[in-house]
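In the block that follows, a single chain appears as structure tokens, in the form predicted alone.
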Amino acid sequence: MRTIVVGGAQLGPIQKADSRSAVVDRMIALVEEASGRDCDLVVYPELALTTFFPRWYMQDQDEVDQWFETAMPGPDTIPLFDKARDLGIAMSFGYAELTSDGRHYNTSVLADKHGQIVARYRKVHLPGHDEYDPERSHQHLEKRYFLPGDLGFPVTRALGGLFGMCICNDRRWPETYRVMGLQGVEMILLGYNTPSVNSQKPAEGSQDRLFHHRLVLQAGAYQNSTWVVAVAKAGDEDGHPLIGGSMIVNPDGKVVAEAVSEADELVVHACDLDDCTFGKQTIFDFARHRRTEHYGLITGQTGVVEPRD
């Protein structure tokens, strides 16, 4: 057995006026709770340090850049890294990254139990749009504020297993899981901020959004025989509700732990990485069963091209 006790550290809403230090205090409280529940790893959401700022239309780049971190850890997050290191807990969380050469990414990192960052991921599948859209009930301007990730979907050896990361909208794309699956991934760490209402389809409410959320997590876990730990920032941020639904899914695609609130909440499960082995050696033994000669369209074509009459 290779058992890792994982805590999904869901965060409730973060308002636009909330300071990073106040948010970090909440994150520290969750990692302290995780220590009391014998967690080895704590996973926080996407953009864990701030409100989901892409809902706001901004034209002043200085105003945009205030939401980004130029160093990780930085002045506001060092206390979190110190606390996790002192408790001997690894952690993963998302934030807005501004690189030294001026590039903006939606990023997640994985830090080991010594507080050292051992893996970094930059969100590939950016949803939304890049200009103000008056037809929407709220804006979703990730394409305006972030570049698509440039690191692919790396898988890293850590904590005695093979770990990957993705962020929010990435979870809806089967290629996300399969690229990591082809590297033998045993646990995918996934943070998200998902509005409770689809601004382009008002009839799609929170229950529909939670259904689609569970659907893709369970399918991705099962089809790649991997654990998936998905963690929300949830609740009402300045009048804009986000779904909860933080959960841990096992390699058979079953939900084994799930949040019950839209507030700060720790979802804990003891995950045996050896549970991935059966699926990887049988129905999803890629080396024996995949037929890549028939998959060329996946990487050779981006949009839909319908067959001729």
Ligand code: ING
Second form
Amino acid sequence: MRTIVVGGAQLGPIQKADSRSAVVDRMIALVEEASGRDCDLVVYPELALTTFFPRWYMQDQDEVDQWFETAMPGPDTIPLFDKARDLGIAMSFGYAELTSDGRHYNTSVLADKHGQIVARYRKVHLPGHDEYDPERSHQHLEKRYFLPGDLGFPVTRALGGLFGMCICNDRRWPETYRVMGLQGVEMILLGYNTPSVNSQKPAEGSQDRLFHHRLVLQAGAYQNSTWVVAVAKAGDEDGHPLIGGSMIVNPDGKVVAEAVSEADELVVHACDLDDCTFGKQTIFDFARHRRTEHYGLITGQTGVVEPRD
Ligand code: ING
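Having seen the form predicted alone, could you give me the form predicted together with this ligand?
So here's everything in the complex, that chain up top.
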């Protein structure tokens, strides 16, 4: 048994006017609750420190940069790192990263129980668009504000197991899970901010969004025999609703814990990393079953090329 008690720390809405320190206070309350429930690890959402600012069209780079962190931990987040370290709890969370040489990423980090950052991930699959789109009911400007991640999908030895991270839209792409699966990943941590409505397809509402959300998490977990911990920033941010649905999925693809609200809520489950082993040694023993000689299109081609006849 290699049991990790995981707390998915869903955050309710963060308004554009909310300060980082007010958000960090909420995150600290969640890690304190996690301590009371014997958690070893707490997972927070994507862009956990601020509102989902890519919904806002901005032209002034100084205005954009105010949403980014230039240090991690930084002045606003040191209290959170200190509290998690004092409680002996590892944590993962997402934030907007501005590097010292001026590159902008949608990033997540994993800190161990001593408060040391042991892994970093930068979002690879950026959804949306890079210019104002008047046809959309709301903007989704991640391609405007972030660069595609440059770190790939690393898997790190931590907490006695093999951990990977991804972010939000990444969860919709099977390549995300498989690249980590090929490194033996046993638990994938991801945060998300998912609008409840499709800005281009008003008929697609929150129930459809939640269906696709569950579908891709369960498939990714099962097809790579790994735990998946997915944590939302949820609720109404300045009139823009985000889905909840934070959940923990086991290596068999089954949902074992799920949030019931769109507010700050801790979703806890004792995850035995050894539960990954059976799938990895039988149906998804990649070395025995995969036929890579037939998979060339997956990395050799980006878009669709239809057969001529
Ligand atoms: N949000 C959304 C997500 O992938 C999206 C964007 C929603 C794309 C639904 C396609 C369909 O969950 C982020 N932040 O990636």
